[in-house]
Structures are given as C-alpha cells and as structure tokens.
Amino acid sequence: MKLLICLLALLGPWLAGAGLAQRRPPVIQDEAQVPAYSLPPLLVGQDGSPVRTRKDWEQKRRPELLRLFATHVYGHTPAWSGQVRWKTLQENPQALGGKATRREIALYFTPDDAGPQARLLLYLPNQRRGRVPAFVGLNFNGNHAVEADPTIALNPNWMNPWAENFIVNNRATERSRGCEARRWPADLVVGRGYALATLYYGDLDPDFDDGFQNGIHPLFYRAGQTRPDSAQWGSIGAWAWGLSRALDCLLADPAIDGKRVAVVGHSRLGKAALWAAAQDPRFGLVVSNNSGCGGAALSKRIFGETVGLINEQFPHWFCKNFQQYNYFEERLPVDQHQLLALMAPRPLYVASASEDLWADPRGEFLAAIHASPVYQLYGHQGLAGDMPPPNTPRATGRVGYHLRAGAHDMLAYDWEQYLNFADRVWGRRR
C-alpha cells in the first residue's frame, strides 16, 4: 500500500500533465470552430438578486465582480501604507520642436533613493491654457524607445531579447533609441493639445519567471514570504499598480487635469491597464489596444490565445488560482465583459487589429458590446450593433471600439481614434 502511494505521488504530476495535454484543444482561429459557450451574468448577483440599479451595482455587483477578478485570475493587491516620492531628474523645455516640455521624473517606492524606482517620460505641451488632460501609460522597452533622442536616459534594466529593438544580453543599447515611437506618437498627442507620460514596465517588475524576486512584490511580503500565495498579484498586478503610483504623480502637477487622465495599454499592457483602471476609479478614461485573452476578450470563446496557452508561456503574468482554468475556461466563473464593465461609467474604448487573431478581436468587440448594459445604468449609451469593418470607428456613447487594418501593434490610427473619443466624451473642441 506504502508503495502504490509512493508511486502515485511520483507519477501525479505526470499524470495531471497528460490529461490536460489531452484536453488541450486545437487552436481556433476560424469562427465557424468557435464552440457553443455561456457567459457568466452581468447584472445577477452570486446570490442570484437581480441588479438594478445604479446603487445595486456599486454597492453590491461591482465589489463581488472585483473579488473574484482577483481571486481567479490577477491576483489580490496586497495593501501599500507607504508613498511614492518623485524627484525630476531632466527637463527639456524644447521638446518635439518646441511643442512641449519634456521631463523624465524618478518615482520612488521606499524612503531609500537606492531602493526599488521606476522612470516616467512626461510630454507637456508648451501651447496650454490651464491645466490639460493628460494620456499615461507602461511601455515595453523604456522611455528612451519613445523617441530617439540621445539626451533621454537609457534603460539599464533587464529588457526582452527582441532582436529588431537592438536588444543585446538583455539591455538596451545606444540603437535601441526610438525603436517604439510608432507606438507613443508624442508630436500627434501633444499636437492635440494632451500631455503624455509613460513608464518601462520593467522597471516595476521584469517580464520573465524569476520568482517574483527582482520586482516590486518583495516590498510587500509578510516575514518569511518568498512568492506571492495563490490568490496574490502577478506581474500584470504589479505593472497595474505602478501605473496607479503615476497617476499619483500626474494629479499632484498642477499642469495637468486630474479628472481626465486616460490610462492606455497594448498587449500585455492592455491587460495591465484594464486591471489598474478596474482598481482605482481616478482613471478618468480606459484605452485596451489588442489586449486580447486576459484583457478585453472574451475567455470563454477559447479562439486564439486561451487560458491555458497563455498561463503555460507566461506563468507569472496572472495569479497561481488562474492556471486551474487552463483548458476549462467554462469553470472559470468570470469573463472579460464583466472586467470592461468594472469601467463603467467612465468611457471605454477598446481597439483590435484585424490580422491579429491570436487576441480575438471578434471576442474583444463582444466583450465590449456585452458590458455595455451597465453604462446604461448610468443614463449612457454603450456598444450595439454588429461587428464594424476595418478601419470603420463606432463610438457614438460611452464605449468605443475600432478595428484596424493590419496586425498586432498600436499605431498613430489608433491614437487619432482615441485622441477624437477623447475630444468627444471630454466635450473638448479642436
């Protein structure tokens, strides 16, 4: 008997591996493979109460819904009593020709200039007249991708190993300046009257599974914690929580409108600033640009990129308790919509890409329009209607949504769109 439990023991992990090795389905990328599923209500309670009204859904509906976000899938933020500290350390007054003020501004996490910090790259335009709402979000290879200026510091921290941004044992280097501004056109942003700022994601917590040893997540661990528990933050929780340290900094300018500060991400960083606007309600507009599973898609279609692919490539971005939907995303008992909902009644925009069916554009836009009831609770217009085409905007209410031509990326398209729905809700003239 000693033996069979030995033996069971040895072989359980292999076991478990098989099966969800035979549960793990092809991918789809075909809507006609999409498989029937249910999503989980909107306006019911866990209790089954119906919601409805405005009070039923912050008082009840929505708190529920943000627990169980993060209990199964981003990981509860664990409490913070301490401050960020910023200090600028640069300004350039002749930014972008003379259109704005650039400044690169230290956030600090503990009371030690040596302790964990990260770097926020913050465009003012110069052409003001009071303070001016304002666009923030992470970036994936440091602020001195965003424009290739030699003056802008460059990142000394631990960055992908992608090749075409000259990336060279896991630094950047000297040709690596400027290698995003396609995707953070400061000129276009600042042309339109709004500041910029942005932050390397990295320097909050690096993109890769070393234990949660080199990021942020040591700051909070309780004596003897070596890893976050289960139900505790991932790195997506970490780079959402950095984001919220610098709108800290941003309402504390007197050059910026801190009611209408937009939080903006792409990708992985999409995800990140979904979670961060879920969280801290001062975001005053939400931006998820080809967010995909994780982020504005919906989990349960299981097209493109799902759970389970997404927690085998990269086990630290979630919570430990969201790998136990791998390849049983019925179980899981949220989907996106609700997430896209937890914005309400703020304005929502979300933008796919049509080439990019890894993040299921089709379930991106559904999620959106599947949200939209809450803004309705609020006296809002949501999202309605069929799928647009390509390049066809729709954001007539209080959720917006465009797909671009083309593939995975952010581009100077999606910004116009977001710059006009910005203009739009904001009540903002050009």
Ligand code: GCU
The other form holds:
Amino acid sequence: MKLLICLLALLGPWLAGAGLAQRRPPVIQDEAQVPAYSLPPLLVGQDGSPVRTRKDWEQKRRPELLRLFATHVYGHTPAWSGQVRWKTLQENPQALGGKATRREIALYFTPDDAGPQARLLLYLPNQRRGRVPAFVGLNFNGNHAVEADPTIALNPNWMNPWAENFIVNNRATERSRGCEARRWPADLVVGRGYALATLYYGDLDPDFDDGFQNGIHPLFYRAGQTRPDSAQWGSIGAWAWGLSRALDCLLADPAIDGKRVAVVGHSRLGKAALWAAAQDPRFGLVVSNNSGCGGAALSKRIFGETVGLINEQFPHWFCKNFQQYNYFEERLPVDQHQLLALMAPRPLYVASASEDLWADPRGEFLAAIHASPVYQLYGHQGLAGDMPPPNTPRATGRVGYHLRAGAHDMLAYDWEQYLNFADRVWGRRR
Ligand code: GCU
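For comparison with the form predicted alone, please write out the form predicted in complex with ligand GCU.
Let us now look at the entire complex, which starts with that chain.
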C-alpha cells in the first residue's frame, strides 16, 4: 500500500501534466491545420427567428448578442450612478512645434480628488475651423510615453515591464518618456485635422491578477462583495469603461465634434476598444489594431492564441464564465464576427500585421467579412472578397481592412489608413 502511495505521489504531477497536454492542443500557426468549425449565426435569433430588418436587429438580435458577450466573454459592466469629473491640470498652447494645444486632464471617478482617477492627454490642432473629429485610445505605458516632453507628468502607477519601456520595480522612470511614441503619431493625426486623446490603461485597472482589489472594480462592489461575480467584468471591461469616461469628457469640449469621435486600440487595448464601442453607441467609428483573440479574431478557428491560452495567461481580462470555454471553443455561444457586427452601422476598421500569427490575421479578416451582413441591413457596403495581400488596404465600404507587412504593433502606416478611412466615411476633403 505504502509503495502504491509513493508511486502515485511520484507519478501524480506527470499524470496531471499529461492530462493537461491532452487538453491543451499545440498552437496552430498553419492554415492547413485549422479544424472544421461552424460560426454561430449572425442573423438568426436564439429562438430561431430570422433577423430581416434593422428593427429586428436593433430591437432583438443586437441586445441579445450584447448580453451574450457580457455573460460569457467580457462580463457585465455594473450600473454606475456616479459622474466623472475632470480638471485641466496643464495646458501647452504651443505643443508639437506650435501645431497643437496639449492638455493634461484629470478624470475623477469619485466625489473625492484622492479616489481612483485617470489622466487624459489631449492634442487639439491649432489650425482648425469649427469642431474637429477625434481619435481616443488607451496607451500601454502612460501619457509620458506618448511624447518625450519632460513637462508631461510621469505616471506614478504600476506598469508592466516590456522591452524598451525602462520600467524599474513596476514604475516608470525618466527614461520611459517617449517609449511608445511610434504608436501615437500626434504630429500626423493633428496635421490631418484630428484631435488625439489617450490615457493609460493601468489608471483604470493595473494589468495583473490581484483578485480585483486595486483599480476601479471595488468602486462598484455591493456591500460585502470582494470580487466581481462570474458574469461581471474583468480588466477589459474596466478599460472599456474608462474609454467611455474619456468620451464623456471629450463630448463636453466645444472644440470637438461629438458625432465624430473614433475609438482606437492596439492588441489587448484593441479588445477593450471593441468592447467599449459595442456597449457605447456614442463612439462614431471603431478601429481594432491587431486585437487578436478576444478582439477581432474568430475564436472557433483556434489559430494562434486560443481562449484557453488567453485565460490561463491572463485570468483577469475576461469574466470568470469565459473560462468554461478553455479548449472548448466549439461550445461558445458567440464568436467575434458577432462582436464586430455590434459596431454597425458605425464605420469599422480592422487591421492585422503579417507576422502577427498569434493574433490570427486571417481570423480577423474573416470576422470582418462575416460581420458585414449587418452593414448590408443598413444599406451599407461592408467588407467583401479575398484577403488582400500585405500593404493593400481594402476600404471602400463601411468596414475597412488592411494587413500591414511586419510585426505586432501600431505604426504610422496603420494610422495613415485610419485617417484615410475616417476622411472618406466622414466626407472630409483633404
Ligand atoms: C499577449 C496576449 C494577446 C494580446 C497581446 C498584447 O500577446 O496573448 O492577447 O493582444 O499580449 O496586448 O500585446
């Protein structure tokens, strides 16, 4: 008996490991290995009824899908009875060599200035006639990382150390300034007549699994609640909420055209941008840059990152319920084409990068294709045809797409396409 127990103790971890290896299939990065899959229908309700009109979509199917994504993927966002307050902390009317007015604005989420808050960095073009359209998005490294100007406040909050962001003990340093400038070409955006606004995602919820004790989640707990329920929001939900609070502030700015505020996000922050726009119809245009699994990419293709892999590495991003689908994507009641369809009829742009197989570029393209029937319900052209080759944007309809040649990132090339797309769909002359 003793011998058997010893043997089991020795073999236990190996047996468990073998079980896990069986459940965790190898990462697919070859199109030929994508299994047969079927997508949940877009235009058939859960009760089997067809969705034929805008009214069917708006009154029945859209709310149903939004609920399904909240319950099974991102978690429901708790109702908020509060109101965001803001205060301009600093203004530089001659930023970017005189081209822009740059403001740092504190967004407060409680009546008390000492409570959780975020800092919004806003660039307004100085050359403007009337209200200007805007782009808003979360950044990875703090506002000081967007432009290497020592007068921008260094963000004091917890940060992830990444290559070249000079984080020491999870805090930014003077050397971190400007480390994310390539993703925020303010010069280009302002030069094209758009305002640019950004805020640090960690101001809303630091990106590590602490059981939701820091960040904004505790502001929403019921008496006695210590973490979100299984169908309540995770970190992506909190980041998306922050985007809507930034929008509250932008909509109150008389320099900004409130009907033309685009939300943009890269990677995990692209997932947040999509979820923000799905819930908040005030965003007038949506850009997903390399958002991948849980963003624009179809989950059921299980190409690159999968639901199981993302939930194991980032258990705090989605709601607890999403974990039921780890390595069982076929059981998911939704897929990401349906999330993209929630943007309709607002213009949507999806971008991938050719070397970014982890994010499944083809899965992102196909999701945009399969979202397009809802745009057609509105009489708009969506996206059609085969996947375009690298650096060949396909953006003649209300759903645009490009595959940038290169690695996972958001670069000037991507921004140029977003600006061209926004100019066209918003009827702006260059
Ligand atoms: C990881 C993660 C992705 C995510 C990316 C990012 O690679 O697996 O899902 O999009 O980080 O945010 O850069």
